[in-house]
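What follows is one chain in structure tokens, specifically the form predicted on its own.
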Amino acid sequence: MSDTHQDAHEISRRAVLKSAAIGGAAFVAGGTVLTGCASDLQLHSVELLEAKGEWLSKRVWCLSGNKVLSAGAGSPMVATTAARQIYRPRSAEEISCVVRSLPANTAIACVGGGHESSNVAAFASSEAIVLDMAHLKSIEFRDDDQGTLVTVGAGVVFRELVEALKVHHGALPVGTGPGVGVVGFLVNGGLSGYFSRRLGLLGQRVEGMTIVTAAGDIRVLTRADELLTAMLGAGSALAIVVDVTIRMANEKVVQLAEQRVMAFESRAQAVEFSRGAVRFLRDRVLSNPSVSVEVVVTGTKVIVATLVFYDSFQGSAAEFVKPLEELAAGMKLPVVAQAHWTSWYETASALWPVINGQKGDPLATLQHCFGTEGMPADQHLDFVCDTVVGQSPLDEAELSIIEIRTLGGAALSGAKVPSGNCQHTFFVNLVTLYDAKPKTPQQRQEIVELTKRVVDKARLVEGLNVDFSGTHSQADDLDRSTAAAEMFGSEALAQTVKAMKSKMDPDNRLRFHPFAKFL
């Protein structure tokens, strides 16, 4: 074991250790530590919550687009959980406690931030209970020969964790939502349109992984374990995640960065904006992997468009971000905001307002995604603009936005992990949201089919590769899912996850997971 997968060990090894001393016995016999429960008196000391309906309130960031729709004019649309119990662990040793006092078969699910986008977990069914990982907060940071390590619990939110990595003057390629779990976007395909061009995807910096198997055993996991790649595409699927140790860079990774915020007026004019941003991002931006650029189509009427220069960049920013002051100066667009930011830290906390004003009674969400594995021909850029630009409910969903990402990069040549993100270089996130309370029956079947429409027409293009990330894909739409192969990247990536599940769980116990219908 080189000595980089030894300290990672070490970590998790003694996270497992710490949290095992708090009863039953533990020993580590090839990288596995075995527990059992001391008695029954802690399993009862595992946290117990009973108000489910108050619960899932809290929890869940919000609901299916499609999960609305059986909601009448003037129902309730917030269900409580179905599963029969909800504990929230403080420790390996709690959660192998509460898996070993169940049957064999009882089934299992694990919320962590609670942003996933159709919330399988949470909404569980009657015989599951839920494992809900608040308590799991730690941060622990630890430095070899090599740099910075930072061990993560399964309850860390990104806020929590952007915060402590300032403080260490560290980077990694983290999601922009403050509060999305960091393990369980790391362990769903998770990708950083800021920042993975440069530092590759979260998951493919973790050196080391804490579990609990379906069976009840706490597991540390290296590189060296063909288990740990696994987790790292179908993660709660598979295992049960008490925390990952990630490689982390220094903050000097990002110079600056600018953003310019644009108004407009019709659709037609967002269209024509991201006409010539597509353009600009494929001939200027792809081939240039010392730069990222995402542009946000908005259905508040504005375009957001951000670069991120990194470590590597010679030149202007100024310049470099002058042909899209230009284009909109051009099309008589208002620049109404802008931003410079000169910081990791600043840049990857930017959005953190914007995303905190997204609400609503309930919030709905329908996530999908679009990419193409090279550069974008035409065609792609010329769909994206007319269709996914063009025809999504940005009117009918006001809150809905269209992110056009760079990826690529380190993110493309980087090793290979169970997603489909890590294969493209172009990327397409349709975000459709709205508050579901003002919306009728009729109001909120009319934006599912109007997204549906553009998913399906998506799917005619040749070369553009639909609903392959975990973290934006829309695990309920029924009949339009996308093959394994592609969710997890490849064949033999998908063909190495179904293996592990048939190994790891094989009753099935972890069943609640956006993928469940692949394994």
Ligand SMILES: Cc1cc2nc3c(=O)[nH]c(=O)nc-3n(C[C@H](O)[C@H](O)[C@H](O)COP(=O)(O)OP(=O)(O)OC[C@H]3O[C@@H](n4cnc5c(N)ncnc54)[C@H](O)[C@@H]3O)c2cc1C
Given for the second form:
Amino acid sequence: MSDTHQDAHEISRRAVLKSAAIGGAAFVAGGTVLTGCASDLQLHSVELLEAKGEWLSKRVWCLSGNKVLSAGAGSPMVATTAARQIYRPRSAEEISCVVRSLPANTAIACVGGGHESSNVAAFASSEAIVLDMAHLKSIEFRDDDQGTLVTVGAGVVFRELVEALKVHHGALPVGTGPGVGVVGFLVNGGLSGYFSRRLGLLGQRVEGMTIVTAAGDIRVLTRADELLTAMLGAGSALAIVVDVTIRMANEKVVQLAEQRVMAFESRAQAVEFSRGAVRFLRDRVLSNPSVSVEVVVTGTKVIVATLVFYDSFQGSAAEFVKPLEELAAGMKLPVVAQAHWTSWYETASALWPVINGQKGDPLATLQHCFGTEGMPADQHLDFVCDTVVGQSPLDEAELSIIEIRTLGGAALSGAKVPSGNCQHTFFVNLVTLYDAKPKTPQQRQEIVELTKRVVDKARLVEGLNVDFSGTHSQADDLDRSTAAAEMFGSEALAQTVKAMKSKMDPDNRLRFHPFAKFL
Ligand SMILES: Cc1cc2nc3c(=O)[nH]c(=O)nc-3n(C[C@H](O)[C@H](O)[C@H](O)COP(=O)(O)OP(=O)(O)OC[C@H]3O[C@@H](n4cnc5c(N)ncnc54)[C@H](O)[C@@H]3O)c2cc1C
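What about the form predicted together with the ligand, after the form predicted on its own?
And the full complex, kicking off with our chain again.
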């Protein structure tokens, strides 16, 4: 074991022992802490939530667009969890106690930030219990000889992690949503559109993890464990995460960022601007590892172009952005807002007010992604403009966004984790999003059909991959499924994940995750 691995092991091991000590029973055996319900820690001492009905509406950010089809227009969307019980554990030992106290075939669902698009864990089933991780809020920093490690509890969301990193002058490839769970993002292979080109996926920076297995054992994983790698893209199917230890980068990795917001009136204008912007993305940005770009087309009729300039960037950012400004000027699209950020923190938190403003009663969503492993060819770029931008339900689902992004860089060259997100150079995310309340069931169905039509067409484009991670796919889409090899990045990684699933969870207790079609 390298020093780094040993250090990560030690910090997690200490965290486990600390939490185990609260319950009073822990037996350490070769890095594995075996524990049961001690006499002073019984199931009834773990917090049990009584108000199940309210819980779901408070804990999920949105409802799946596939789950809002039957309620009548204007009527309240009745949505409640099917789970038998909801526990709110406060430590690894409390989780272990719940798991061991239940019959060995009881299904278990975990909820972290509550942002997964099919709500599979939050709805669960009548045979299942939910573990709501909301109390596991610890964020601990520690230096070793290679820099700084941060250990994050399973209830921490990105807003909390980003604020803590700011104090420590740190940076990480975080997700854009302030309320997205750090662990829920990481165990499903999450990516950062702004930072992954420079810092890799968050999972690629993980040094250790504390888990509770489906049998109730507490284990501390290091990079020497094959299971740790499998956890970093398929973990929601394999074990219950208590905390994760991540190697922090320095805030100086980001020099500055520029954002331009252009208004458009017709869909034809959005398509035409995208046609120029995706070629700028391919020809000027993908060849330059010191820059990333994200072009977002929204249902509210703006195009947001954000360029992030990393520490290695040399030259003038203002000059670099000019072709996009000229493209907008040539089309007479007014620049309605612009921003200039000079720190990682400002860039990481920039979209929080926008996301907080996306409201619905409830919000309904469908998530899909498209991308290429290498440089996108003209046919891929044309498809994105003509079909994704041209035909997605931006008018029908007014809060929808299409994110067109550069990936590759450190995400592509880093260690492979089982997520297609680290195999792709070019990435497009279609987020269908709307307030479901004023829509009739027919309108909601039409939004589903329009979205599916775009996804079905994408599957016919040679070299374009579709729905290749747990963070950017819609697990409850009926009769439409991607292949396990695409989801986990390769056939070999898919086989590794399947083997791990049989070994770690032979009774499939952990069945509420985005990979249920494969595992
Ligand atoms: C507004 C918004 C912004 C987003 N931004 C990004 C982005 O920038 N990049 C990106 O890649 N994705 C992004 N996503 C997608 C998001 O990362 C995924 O949906 C992620 O899985 C959500 O995690 P969560 O903990 O919030 O959700 P949850 O629904 O709580 O959990 C998601 C899944 O992870 C499992 N899980 C959660 N905690 C644990 C645990 N402790 N142990 C085991 N399994 C667990 C759950 O069982 C469930 O299957 C965004 C989503 C939204 C709605």
